[in-house]
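Taking the form predicted alone, here's one chain by itself in structure tokens.
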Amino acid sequence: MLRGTPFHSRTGALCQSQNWRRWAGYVVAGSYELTHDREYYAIRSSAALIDVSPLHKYMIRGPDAVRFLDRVVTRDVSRCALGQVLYTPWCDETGKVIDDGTLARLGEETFRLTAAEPNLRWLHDNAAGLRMTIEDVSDSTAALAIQGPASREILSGVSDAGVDGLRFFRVTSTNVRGIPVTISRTGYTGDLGYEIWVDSERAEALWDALMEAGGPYGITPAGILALDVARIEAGLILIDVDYVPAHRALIESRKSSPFELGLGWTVKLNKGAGNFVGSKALEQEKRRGSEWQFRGLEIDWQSLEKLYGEVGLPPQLPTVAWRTSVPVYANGKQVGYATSGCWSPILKKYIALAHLQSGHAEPGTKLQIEVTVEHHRKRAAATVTETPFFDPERKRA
């Protein structure tokens, strides 16, 4: 049965469009207004408030917490400092990605792991014999993302300790108008932003405090449609869209390794803890090279104009980000497929994320992507690019 998040009493009253989306057993706003345009521009020009409570959250505690996490994730957790956050995938024995999320070190022996999908059983299966506990706090912990250029000023005005000195991918404990929270400088928009973690019982009070403080800055509640555009611009992958989780893939070709998803930088094969789940397979893949690469595509506007002009129409692009498999070609032969894409309002470009055969994945390579023009399948010119497409200096500054 679908549920409202701890913020639903506030988001429900504001959702004029009644555009609701399913996320991990919850309903969240797709857009609050009839279109998501203003919500997207809030992310990029002022501040947006996004309910991300449906994320699965696990507290991992105990003397062997570091040893356990080094066993299951690809990052080197032994080198994670107190107050640091790591982005990490985790894999099955064949080195294929099961899920991805963030790992925050909240104490010497205390960590919080977030995930897109339920992972509790898999975590317990890998914890045998270790002195540590795993607690699912998904329901008891609510989460808000405040994203955009004004997010720092808004949070500094309402939090006791302020966030002026909080570095990129760091976390701190503080109070927001008397409400105990932890704030991490993280997000899913590729912009300056923070995620705030709070006991579910205090969720409504936190929402009210941030909306009041953010009013003079134009803070705007934003839904999944605006977030989807922002995360594509940032080149961030989405489970079940840009990759299939390994434990649910029906055939091997649907699985992807971290190297094939552009996440090779997260794989620490020589970490002090020794082997982790999937490490042997990933060592072999690194030696032989990956068959696939995950890249960005920029679709040529003049090529689109020509295709539509042939039928007497201007280019007609989707008004929301798309999440479908779209073939990509080189010299008439399919060499990959795009998994999500959108018109980027800030870059004024039509962009996509794509899996490409390694021989056709070099940035600058000219390819073609399938487009449908008046019920006929055509091919528009596209260029392979590195991601992120949008990477403002303020994100890390």
Contents of the next structure:
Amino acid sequence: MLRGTPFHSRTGALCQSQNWRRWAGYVVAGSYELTHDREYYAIRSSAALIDVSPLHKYMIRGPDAVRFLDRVVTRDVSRCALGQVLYTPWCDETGKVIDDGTLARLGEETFRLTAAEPNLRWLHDNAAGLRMTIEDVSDSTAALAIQGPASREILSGVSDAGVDGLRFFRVTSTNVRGIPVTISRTGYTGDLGYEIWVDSERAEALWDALMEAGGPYGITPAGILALDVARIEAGLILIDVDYVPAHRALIESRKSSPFELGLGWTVKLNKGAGNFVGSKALEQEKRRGSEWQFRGLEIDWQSLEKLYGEVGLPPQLPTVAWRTSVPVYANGKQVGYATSGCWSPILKKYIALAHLQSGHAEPGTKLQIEVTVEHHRKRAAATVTETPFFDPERKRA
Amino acid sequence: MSKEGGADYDAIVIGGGHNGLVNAAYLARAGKRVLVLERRHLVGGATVTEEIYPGFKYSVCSYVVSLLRPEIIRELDLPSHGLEILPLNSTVTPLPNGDYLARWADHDHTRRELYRHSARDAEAYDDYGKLMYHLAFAVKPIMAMVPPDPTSLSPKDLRGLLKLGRHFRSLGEERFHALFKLMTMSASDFLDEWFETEPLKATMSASGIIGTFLGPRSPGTAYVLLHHYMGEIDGAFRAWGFARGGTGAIAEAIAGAARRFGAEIRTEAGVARVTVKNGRATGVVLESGDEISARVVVSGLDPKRTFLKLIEADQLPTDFVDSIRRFKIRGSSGKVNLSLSELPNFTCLPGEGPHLRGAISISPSVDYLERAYDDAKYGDFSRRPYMDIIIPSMIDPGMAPPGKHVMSIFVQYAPSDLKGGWDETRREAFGDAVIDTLAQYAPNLPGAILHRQVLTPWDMERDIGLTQGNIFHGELSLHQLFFLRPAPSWADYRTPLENFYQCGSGTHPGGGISGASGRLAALTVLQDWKR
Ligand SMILES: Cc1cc2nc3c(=O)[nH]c(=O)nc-3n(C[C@H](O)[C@H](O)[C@H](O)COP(=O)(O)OP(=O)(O)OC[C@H]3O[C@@H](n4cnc5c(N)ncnc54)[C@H](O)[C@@H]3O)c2cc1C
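Output block for the form predicted in complex with the partner chain, input the form predicted alone:
First the chain shown before, then all remaining chains and molecules of the complex.
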């Protein structure tokens, strides 16, 4: 049946809403309280504790680990320093994204790759003839994100050395109250924050330590509803929502390349290691130009007010982030579709992430997005923007 | 087509199997006066529910439905005649070592379970599913199409072939190759390219051997794997399942639709032969000696019975009779139906659980299946047979008295040509082998049996009228499919005799409860009528 994560004894006791969501064969809290507002604000103003154990995790070890990873992912792994973490997608032969995740260099020949979908078979298929091993540690490793402005202080307070000076997208091995962990300064919120990787057996003890130490700072367990709002503000894509993984797509047009997902910066066509899976196709796409772009949309408040005003209402906005495909128009013609959106409590803006045809994706372009006002489909004005929508200095500082 | 009046009926359909009934319903729907003649006391043929032991209903032969054409469900409005298909969506394979392999309705749940056996297979399973989905989508039009004759130059046949060609080109190279492999490989070899878990490969390959006289390692068995995925893409959402009331309820629903359109259905009215004048069918003679005339006669019996029993040999071209004689129709399957005082208690999953509401497959390894086939190859029934089991009363409690159960066990192999021949003793020995095998996985089973019905090909021939007990009216091997089913140049439901048509499972697209043959034959008859 569906399984709880290694933190389930703790999250289960706290989840007053009984709002559980499925994630990769596990159940995790959607929200702990009846509404997720406080959990969201913890991410932005104090600290939130988020169970991210359902991520798939693979340990890749061996003298050819770098060679292997350079063959699979789009980033340049040979330039990944010890203790560095890379965010990277990986592609199929046609340069379409299979999945995305983080790659942490834990040792000279040791990496941990996280993925949203099971990828063991794909990794194995690409490892033929190389001197390295791939171990699926998804179940044996639990993961906990502590995110928010207070996260550094809380975490340094309970861990041995290493956290205070840990830079953005770096990783270190240390102990939290005697529990061996690795801590990376990464997360899915676009805020100051860390992800803590721990042996599943010690998961509960880690949770207890952080909850106790974070108490004075207002640490709050947060569910994935709050996380969803934060990640949209941060412009971070979500598999199966913002893109269809290439291996699951039933038709070609459902697939996206990294360029089409706003991940062009992760595509290193001139790696020292040479070609990687999909690099030929990506090279061509780069030369030719991509058909699609992935952008932010800011939905015009006055336009919303006008549409709702016509039926005698103030604008009604969804209280949780939405994850449906919503058409986007330019001069009456559909030029794209938004795949997730929410009211941003911190920016006080209605925002969305959208796939737009390249001709209509310049930041500043005025478009229209479909909104359903009292059962009728209307179009509200929206402006193309760069992402992230929200990018606080503390994230990198 | 003769326009002369005076015939008793516009059309006589011989055999009230589900295909005959579908055929009659479509003809009646078009305003024809139709008579269905069924030899037994009830309609349905291999699609019947019977209460042989009081209070317990057996889906005597066929037991699950997945291929029933959605257009038939729609056009005959079968739900309004009582068709209800209940979900049946897990398959558990108990293993001799006390473990099991399960595939559940939920994707994550299945992945976890497969992962327990092989991390690789857990992922390959999704990719495999995607490929099969595409291939089923590609093959689907064939299922609903009158086979064109590739040797004919008629515009209609050429158009049909062209359409097919274009269709397959659209598949793309990689999938076209996969389809070609599927057409030529053995189920076991094909699955070896994907999976490493033995019980997974065995259970999947089993769908390739059902109804054939082949083993999982025989070439050509891979193709049938596709059929499993057909149901999924076919519009009739969740059409894979158990018909409430047993498969007989499907036949009853179709009969109800036929009657509503005005068809007459007569049971205990076996047909002795078809009357032929000047190369044209003119009616039938019943076993009782009564004669009934009709402008058109359609046979829903298998090709052997249709052409070698109902028609005098000298009325048909010799080469045609030869190809019907060569048509392979060896039976290989048996069926055991049980009335139970309590549920089977499987050692691998003790107690009452969701596994008892799905299929249970005795197919621990490909070797196991191949060994079962070896017995049959040399004229014996399998000592340790392959079995596909469901407990209908767990899905539809109306199948047994409260708290009691019925079990349906499909078994392979039981060769029609048993060395020394079948008789009652051999039949019960076969039944014993089945129960004995099953008892290794569910030790309480023998003690729970209140009644048992064993069907061998011998029984199926005698009771249901299936030549050699072949469950599909002829093997579903590639040389007997599409424009070759049942004979070259006669795959379009017409026959060498004018006004005489065929509509049983021995015609394209072949066996199983699909109704496609019955429907396509009716459309062909109606088309000729217009000429
Ligand atoms: C044991 C078994 C298990 C099966 N399991 C499944 C399954 O789970 N799912 C599935 O989809 N398919 C299954 N099948 C196959 C499926 O049942 C058949 O392919 C299908 O029912 C055949 O239908 P039909 O109408 O073509 O022929 P039939 O059902 O064979 O109908 C022919 C009819 O003609 C009658 N008849 C015969 N001779 C005469 C005569 N001289 N005069 C008048 N009437 C006559 C017979 O009594 C019969 O009613 C199974 C078959 C068997 C035998």
